[in-house]
Amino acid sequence: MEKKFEVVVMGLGYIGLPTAALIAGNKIKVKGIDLNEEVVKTINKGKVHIVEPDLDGLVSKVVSEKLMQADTKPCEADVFLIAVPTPFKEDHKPDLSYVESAVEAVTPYLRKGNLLVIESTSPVGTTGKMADLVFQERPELKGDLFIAYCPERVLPGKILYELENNDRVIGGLDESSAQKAVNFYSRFVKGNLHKTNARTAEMCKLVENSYRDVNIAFANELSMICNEVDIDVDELIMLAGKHPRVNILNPGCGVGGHCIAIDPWFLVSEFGEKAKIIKAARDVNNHKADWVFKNIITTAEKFEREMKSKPVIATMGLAYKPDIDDLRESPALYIMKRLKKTDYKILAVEPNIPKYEGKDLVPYIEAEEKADIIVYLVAHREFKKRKIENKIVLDYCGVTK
């Protein structure tokens, strides 16, 4: 009988947990590692700590079948996946401390013939640097350890489907590492697996998200221009889209999330003046959130002048995109926090989480009843097709269209 794979997944967040569950769902025994003891306890009860369709059912199933277990410390395995965050520092330079810590944590457990894969979004050359870290501590493994880079490319809300069905780019430090990784991913990925070298795979991930950031920036810039000349940007985009080679995205209140809002900075920080368009897109998308804030304040001040009282403002949505609970780099959250610093009463609404910073959030129906100005920042399903009467409605995400 063929020996079952045993996998350690470092990091049980928005990518690590679905990845671990998907692997375990294919009858491959997985140990998921997270430093947060509450996360570990939650998962070992067969429950989840994040909002993602179908994830709770899959985690419950693989935990009950003893195919997946969570812990705070790694163990020996055949394959080690690094799926921890890579944020940036205050100067927009990438912070690789989480990746380095995860690699250092698994290094004592590595054996000859093991596969080490980094999935965390990383600057070009990171996989090679992590290999150097391993071999400094375990020089006897040089030539006997397979190391590769395989970035995720998933959409929150569809993570399980896309982890299984999307094509993956797999870059090895050498040909044998790339092939070893392809053999592993083929056990649970139905999409095509494209082999390349690690540096190209690292760059590919950054390019994918920078491309999306640039296209979103164009839409956000259009929305601000159209506001100046009283043009409905949604109608404009629809009409321009009738051109056979024009496909403009929908504008929003900025760009958030752990990928698009961060990854382009990795290229800007490394390539400086050569990344002009990428830098400009980041500036536009960051500026859009400030523009939305000022637009809300202008509306509130007009209300105050006309009604002789300060308006109550409801901010509808805090997540960085619809129908998830992920607040990372969220422009909606940024806007709400800035509004909280004003003299206006702010009702914060996020249907996917009950509390923020220890305080209860306001149910959306209650907010609609109490607010004078309703500000739609995220197009959550709960907000669609709502009939709002006798209120000022500011829609920055197209939810009322």
Ligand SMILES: NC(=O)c1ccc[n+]([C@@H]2O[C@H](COP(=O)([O-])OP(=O)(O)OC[C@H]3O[C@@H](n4cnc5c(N)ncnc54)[C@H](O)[C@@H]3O)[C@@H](O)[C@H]2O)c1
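Numbering follows the first chain given and starts at 1. Here the rigid core means the biggest group of C-alpha atoms that line up within 1.5 Å when the two forms are laid on top of each other. Worth saying up front: this structure is predicted, and the values here are computed from it rather than measured. Compared with the form predicted together with the named molecule:
With a cut-off of 2 Å and the rigid core superposed, N165 has a Cα displacement that falls short of the cut-off between the two forms.
Annotation for I262: C-alpha shift under 2 angstroms between the two forms, rigid core superposed. Domain rotation between the two forms, with the chain taken as two rigid parts and C-alpha atoms superposed, amounts to 8 degrees for the smaller part.
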Contents of the next structure:
Amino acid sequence: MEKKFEVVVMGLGYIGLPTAALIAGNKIKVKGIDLNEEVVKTINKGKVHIVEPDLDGLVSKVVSEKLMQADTKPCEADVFLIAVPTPFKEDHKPDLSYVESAVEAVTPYLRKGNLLVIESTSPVGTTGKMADLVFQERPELKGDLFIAYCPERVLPGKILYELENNDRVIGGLDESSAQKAVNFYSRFVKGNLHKTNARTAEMCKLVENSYRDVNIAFANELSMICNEVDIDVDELIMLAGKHPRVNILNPGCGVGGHCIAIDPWFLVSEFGEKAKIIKAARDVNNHKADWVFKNIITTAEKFEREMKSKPVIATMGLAYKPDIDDLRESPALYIMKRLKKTDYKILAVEPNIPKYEGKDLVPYIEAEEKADIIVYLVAHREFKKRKIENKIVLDYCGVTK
Ligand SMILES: NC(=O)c1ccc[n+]([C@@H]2O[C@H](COP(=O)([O-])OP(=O)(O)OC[C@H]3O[C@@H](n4cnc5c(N)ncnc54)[C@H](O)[C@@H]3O)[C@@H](O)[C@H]2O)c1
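Output block for the form predicted together with the named molecule, input the form predicted alone:
Every chain and every other molecule in the complex is listed next, the one we just looked at coming first.
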């Protein structure tokens, strides 16, 4: 008889697919589940639907060796991992509906002794709530299921390496669940596995991303203050960094992506007034994009007054950070869209994407030639060391330094 699946991974996106492939690469049979039939078909052909270095080779290998298979419906297994999205709603409150429906989908397949792990970034208390959901339907499993929370902290572009090598925080609903999860992850993770309770692990993930957000906000705030007093913020940060205990991050045109721009809101929405700095950081980082927009407009208006013609503006970069194609929550995209609503001609450049909303994006060399004002929003490698002469250059990401 063919060996059954040991692991079910719910959600085959940026996190779930590399995780499933890595586990299968360690000779553990995995069934990956996604609601999207196209995703399932693509993976079963040994192909991938997301851009991530080396993922295509690994998926093709584990699918051809029958160590991984994709499907739209779960099946029985020993371990169930939940890696579905956790966005926020209009009011910035976390939307747990994806996690709930993934847990509901696996509940009929759970058996005594199984391990259920939530990997999706979640507000504090989510793992306990998901356990309640399971036991409402399957009260006979109480005391016989192991349930844990184990967040992801990988960097897009280095996901496969980091999945295997980063340390992980593993929080059980009880000690035996934490231990069971540690035993499982130790089969394919080389980083250290730190055992704790589920609530601390949930909080840990939110704190990591809030920490990054607060530190970026400090740099962004400095950049706006320095602009008032005509001080080069990049030089300032370099000099302040000569102090042995000061390490300031680089400012940008805001903060994007679907982690740092979102997860701090989970703390703000739950802890309100107590999360003052975290909320202020979100506000500063969002405000930075509006400030950049206004700054560009001020420069364009000055050009128009002096040259008696409207400038052509090139916006360099749309992604939320350098050298990737991900536009989620991108401040550069937001700024470009606001500029498009003005009556200036805008040349949108993003070397990592051919088209946006069906329209061709402008190659960066063409944009450099045609624009009067060149606005660097993202420090993509293509924009480094360019010789731009007789143009106005606005650099909001330090790429020209
Ligand atoms: N992408 C990252 O860099 C990153 C890093 C750390 C943590 N996270 C967290 O990991 C989680 C997953 O993020 P992602 O980037 O992989 O999301 P994603 O949008 O790339 O992928 C999620 C996948 O889940 C599928 N899905 C949705 N509901 C489902 C269900 N009920 N059953 C089965 N499949 C379902 C979707 O079709 C999609 O393919 C989120 O909580 C995110 O915050 C992401």
